[in-house]
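One chain comes next, on its own, written out as structure tokens in the form predicted on its own.
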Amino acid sequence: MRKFVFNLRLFFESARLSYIALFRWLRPGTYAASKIIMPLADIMFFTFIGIYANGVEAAPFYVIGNAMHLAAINGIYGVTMSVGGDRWEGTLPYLFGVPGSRLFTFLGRAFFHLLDGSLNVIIGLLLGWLIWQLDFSQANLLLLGAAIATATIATCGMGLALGALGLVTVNIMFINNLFFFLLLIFAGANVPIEQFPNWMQTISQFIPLTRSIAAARLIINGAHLADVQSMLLVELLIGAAYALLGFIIFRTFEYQARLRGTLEAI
């Protein structure tokens, strides 16, 4: 029991410190602006293109898809920088020297990004309500909140895997950008999945956001738990699979680093 309490404390402390360290260069005003300007620009860009192509009645499709995709900002960029930052800032020796659970420490890097990423999505949906009168009258808001949390958890799982790759490569920003925009393309944020070629539809089934975006659209249109629960459960499993992959890479890096006596490369 004492060991579990220690690991739980380690989880929250490492989560808090890694999040603070990641944003140590931001002023509160800059951070607040990033929560408004970036989501607004992202959603407006794709929604106005969608309106031009398909009419104003298509606006909810693009608003919901791009608002949900905002979870990837924290899930991909934030989590990756939190995990990989230990190597870049030279703090890996302290991390590996802590006599606690590596799993708790590793997963803790994503905790505050789950909260922050969910906030991104909520702000995006609120902007859709303010600007395009996105209608929530039929939506079960608790169920919509579950879809938002699911999207954020799944993207953070992918972020943990990409962050672990950051321990073994110097090209992590290229990888981050690649996967961020792959999610934008393949997850159905701006193009219905059924309009994709078969090979794209196959890829879309193995990435985060595909099912949570579809579930959010259904929920806002009045769907109930029974209609979306399988989609959300599969999305969580996909996120867990990516997180597990990331932890395996993380532990492999630690083993090889100890074996070779270096934390610079495997």
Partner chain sequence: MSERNIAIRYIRPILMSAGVLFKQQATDLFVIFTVVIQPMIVALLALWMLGDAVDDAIYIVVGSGMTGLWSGLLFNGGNSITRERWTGTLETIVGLPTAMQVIVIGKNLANVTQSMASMIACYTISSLFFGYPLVVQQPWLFAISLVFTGIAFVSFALILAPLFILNPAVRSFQNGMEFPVFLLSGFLFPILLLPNWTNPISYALPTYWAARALHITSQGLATRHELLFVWAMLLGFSALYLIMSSWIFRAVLRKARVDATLNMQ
Second form
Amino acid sequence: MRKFVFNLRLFFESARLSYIALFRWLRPGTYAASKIIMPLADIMFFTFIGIYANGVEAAPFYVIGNAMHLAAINGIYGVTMSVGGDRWEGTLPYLFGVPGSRLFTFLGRAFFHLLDGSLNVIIGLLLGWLIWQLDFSQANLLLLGAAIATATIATCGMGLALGALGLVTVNIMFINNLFFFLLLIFAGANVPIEQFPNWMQTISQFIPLTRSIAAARLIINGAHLADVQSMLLVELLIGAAYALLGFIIFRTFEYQARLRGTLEAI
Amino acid sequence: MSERNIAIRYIRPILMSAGVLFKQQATDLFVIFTVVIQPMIVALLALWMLGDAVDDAIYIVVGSGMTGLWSGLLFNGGNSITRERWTGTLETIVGLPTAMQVIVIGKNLANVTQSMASMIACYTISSLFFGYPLVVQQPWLFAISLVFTGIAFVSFALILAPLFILNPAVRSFQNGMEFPVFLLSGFLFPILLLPNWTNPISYALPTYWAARALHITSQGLATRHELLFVWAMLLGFSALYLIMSSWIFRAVLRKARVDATLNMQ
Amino acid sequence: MNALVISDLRRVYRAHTGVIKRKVKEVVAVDGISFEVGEGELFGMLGPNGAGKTTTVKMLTTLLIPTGGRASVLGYDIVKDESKVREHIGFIFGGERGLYWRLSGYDNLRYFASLYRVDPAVSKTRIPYLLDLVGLSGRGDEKVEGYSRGMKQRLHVARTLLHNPDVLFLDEPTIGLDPVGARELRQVVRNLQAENKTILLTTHYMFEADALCDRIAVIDKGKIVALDTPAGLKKHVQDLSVIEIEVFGLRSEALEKIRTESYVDTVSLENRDQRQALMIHSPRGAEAVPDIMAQLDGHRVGRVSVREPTLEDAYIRLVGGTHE
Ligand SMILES: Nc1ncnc2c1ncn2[C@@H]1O[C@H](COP(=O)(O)OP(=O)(O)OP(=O)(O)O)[C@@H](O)[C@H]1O
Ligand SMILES: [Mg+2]
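Next, report the structure of the form predicted in complex with the partner chain; the form predicted on its own has already been given.
What follows is the entire complex, opening with the chain shown before.
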């Protein structure tokens, strides 16, 4: 029990620190601007292309897809930055020195991004409502919330894997950008997955967002829990699998670093 | 001012600055991502999305190429100034007789050239590979428009550089300015789809006129009358931004020297 | 005409502290200094860390705008005629930064030459000449990231001479160099002086200032505390001799006692492993030794020497008192 409380403290402490680090990095003003302007422009760009192709009736498809994809801003960039951040700030040895609680420190960072990432998606959907009158009257909002949380958790899982990878490779920005855009394509935010060639459809099945985006579209059209619960569950599992992968990479890296004594040198 | 003088004061510093930037970022993966991979992904998406609506693949290639041009300038242009900060050369070059603005023009020129060249290569290769014929209907007018586009992008990016000099938190500006310019410039859809009140903003962007010139010449829709008007607007706004930027540069560098932020990291 | 005219120059930094509540703290780095440097003069600035030397140099090289006062370089005002000033000056801020590490030394010089608006025909001959001058010929094609610290600093010297400037600002040019490298660099500076360039040099090495400078300003806490020729500065301590005594385990009461003696001007103590080096400035010279030894009764005492004061002693007398 004591151990649990200790771990819980560690969890919230590292979540809080991630938050502070973000604010130190971006002033509150610029943070707000990047919270509104960037998501807005991102959604609008692809939605307008969609509207140009298929008329304004098609707008909900694109708005929902791209709004959900915004979860990846935190899931990928945010999480990798705060995991990888150790490397720049020299706290890695300290972090590794805390026994038994690594998982909680690791997860604590992800927790903050979970909240922040969900906020991104909600802002995105609200913009859709403001600009294209996205209709929520059929939607079970609680269920929609669950889909958003699922999307964020799953992308954070992927972010943890990429972040751990970032500790080993130099070019984390490149990897981040690549995966951010690959998710945009493969998760079917802008193109129905059925239009992809088969090999692409296979990849789509093994990444975050594919199912939560589909679920969100269904929910806004009036679907019930029974219609989407298996999709959301599978997506959570996928997210967990990525997180586990990240944790394994992290631990392997730690072991290697201790073995070679390169912890400080990184 | 004699020709020789102009060459020594402006042309050579611009070309040398461009050359140095080439050497510095030739193998930079981040640069390659912004000028090659990201526009290819946008092109791929747009091809799927617009495939039925637009009968010309060239429209998508030109439009997505322009997104790469802008991202490249915004990110690599900003990062190159941040890099000067890291290496401590920002202070050195401010203390030189050559104006900072001239150096930044060189950097922007390198970025635009690099983006254009790598994208033209990529699109040509993929069109051969996938069997999409890419036909530019009015090649000469298109080529001239392409040169003007280079000028427009260089001068537009010039008014951003001072922001990067003033504020080391470059990335948040970059993220905030990437997609809005895609949107407002009509790279991949007509700006008529946007709310009317945004149109004046689009008209003030040289990137909008550049997109228009490239789209109409590549699709063979350019009438002499329209093209001349578009070119005039494009060059006019470019000139305006060039003049404005020299004023902004002076103000910003002065502020940096008052606040002692030039060697801040 | 004087090459540099500085009158009542002042610079205040505003430092922000705190993340959430941002407080502004003001630091007066240069506090109303005035001096003039003649054409062809080699003028030195000495002073403890944080005295304001670099800040002064940055203002004179147009990289900082003064908070108050004025200064001119070759008659050009450093604020109003900044571009004129920049054409005629060269500057180095000691250390390795400020070069393009991914480029070769030669390419660095070629690039900076273009920015200094050197005619390409001229730079073709000038760059090899400068590389040779700073002892880098043969290494010019290597990337700067592979250079040693000293090589980078010498490349900086070459960089700043590209446009053959009339006035040079050298801020700690020999910092971190090995003794041979530092000596070679001093020779370069001497040669430049022989070419009648005006040079403003800052350094922490007293013998360097003594050997090179025509005149020296000693700066402390943003103010000039003395300005004279090296010989003139030494006159400040001419009346004194320096007594150095090696002691073991000196007790602080004994030190305080010595400090208060009438024949003692300044005392400083330096710890070296087990021993301590006690340095006393005294007008009585060797005659004071027996009295001091009496004070040290009960201590183990090693070597004792008495010597003439050096520039360093003068410097310590000028700024030392405030730094104990
Ligand atoms: N950018 C800055 N912002 C705030 N304070 C500064 C800044 N640069 C220098 N200072 C402060 O101004 C004072 C003078 O600094 P300066 O660098 O001029 O000293 P210096 O004589 O060159 O010292 P050193 O011998 O260590 O090089 C110091 O107190 C320093 O902390
Ligand atoms: Mg200094």
